[in-house]
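Single chain ahead, written as structure tokens, the form predicted on its own.
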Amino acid sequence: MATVTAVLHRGVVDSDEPILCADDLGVLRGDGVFETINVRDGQAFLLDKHLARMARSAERMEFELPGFSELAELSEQALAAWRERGTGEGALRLVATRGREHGGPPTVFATVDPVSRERILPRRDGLRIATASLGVDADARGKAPWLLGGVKALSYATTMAVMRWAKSQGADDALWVSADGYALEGPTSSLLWLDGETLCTTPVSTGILPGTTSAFLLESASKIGLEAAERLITAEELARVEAAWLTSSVRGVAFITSIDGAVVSQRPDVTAELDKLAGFEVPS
């Protein structure tokens, strides 16, 4: 199924039509924000939460994002075109750049793409993780707003580099670890782990990106008999927990099978409950 593309104030356009200028700051400097949202049955899961996070990211980067209603309308234009082509699992991406180098309004567009089987296999098979140093202490980004902790920015070169590095080490994904030894988050995912009857995640004060899927699971944890908490954990401690997961909007809930080669325990019963809570389909 081909990509659906919609542009703010223009609606759906041919996906092969150029929509960016050569001097767009999103291209030149990665100066912009984005969200990627799971689409099932033609609807975007937790769209309101994603739009709210996108607005916070733009505010942190000090450029004016179009209003909530405009972004919601743009999303629906793309989703309506997607529904006309079928209702398989998809990924809605909303992108907003600062605009052109010499001024003008933000460039804003949406795409919807099918989710490949490869992207969702970790729901079934799990992930082998390699730890990677973030290079700063766990509290550094909270003290240095220019590091853009908690912002989902377009400047993804470091993110893609660490993922390539992890694969070169024989791992499926990476886990950022602070210079003082604390496990933080994946390059494109949030970290969850089980401590007894408590579902835990990393405090947002460390500058992690507040995950929409992880937040939903934590808010819903009581439905499966668990408490929820934010706390710090070292990478060494994480390797000894009952179970751990990396969660993201499109990949879903992926259990961690090993960290730097050390086997991590599993709780398939809890994994199944988390999948059910968030409505993720596990491939056969």
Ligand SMILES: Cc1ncc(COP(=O)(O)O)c(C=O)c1O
The other form holds:
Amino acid sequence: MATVTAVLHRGVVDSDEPILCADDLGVLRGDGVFETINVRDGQAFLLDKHLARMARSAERMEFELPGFSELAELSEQALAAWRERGTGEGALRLVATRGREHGGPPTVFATVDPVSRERILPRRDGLRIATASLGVDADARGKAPWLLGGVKALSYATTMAVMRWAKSQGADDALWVSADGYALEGPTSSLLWLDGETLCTTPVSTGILPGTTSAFLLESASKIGLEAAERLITAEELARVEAAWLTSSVRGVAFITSIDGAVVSQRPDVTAELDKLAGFEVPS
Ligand SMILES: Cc1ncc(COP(=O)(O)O)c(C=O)c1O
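Since we've got the form predicted on its own here, give me the form predicted together with the ligand too.
So here's everything in the complex, that chain up top.
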């Protein structure tokens, strides 16, 4: 049960109360969009950026989302109820499905849950990564908009499958690699790496999801004396960089310790600066 549930135009409801109909296209087809947002001190971090990405996702999927102010109000209703329960780290999820099968408005709701210690331990302990083929070249999704590159759609079944597969291989998480060998992103995270004094990430032209956390870190890189760049890198080259990280709103900044069993170097000083820049607490 979610800790807090709020429904558009209804406000906070009992989290045990059913809020979806059996013919909701979000359930039947995974036909909808969502955002997961870090909550600290009772406030959503980078909320505007998440709402902007959600609007772009819905536009790409050709359905109409409620306006920015309605979604911001829904978020605030959920956050106000969350603040009454304390101010520990939380995850605000905003979900909008296309609505019911035979038409009508989108179904829109928000939940807030605590972030478990297990989810943030990679901030302290890092991640062992297994590479997994995405099955298409790095430039394929740009040419095939129906593959929904760059869209945060609800249909995450392959995402969940690749994460289960990575665990079955003894890794903590996966890394998508294009058929032509380029390291792209994690199933639920963005890839960053350090090349000399430059903090790098994958170009959005590859169809990765543009991460809010990675964008924030790249935009702030000059504050810690680094340049920022979007580049392509092969999985083989990635195993030899100075340091690499997977970042996301809930996970924060998790350094990569190995790729397919090959040890990856680390820069704990840079990891600490990135955590500090984005305000992620590292568990003890
Ligand atoms: C495919 C994918 N890439 C990257 C990210 C990281 O995005 P953000 O930093 O906005 O959480 C996510 C987040 O869930 C994701 O699902």
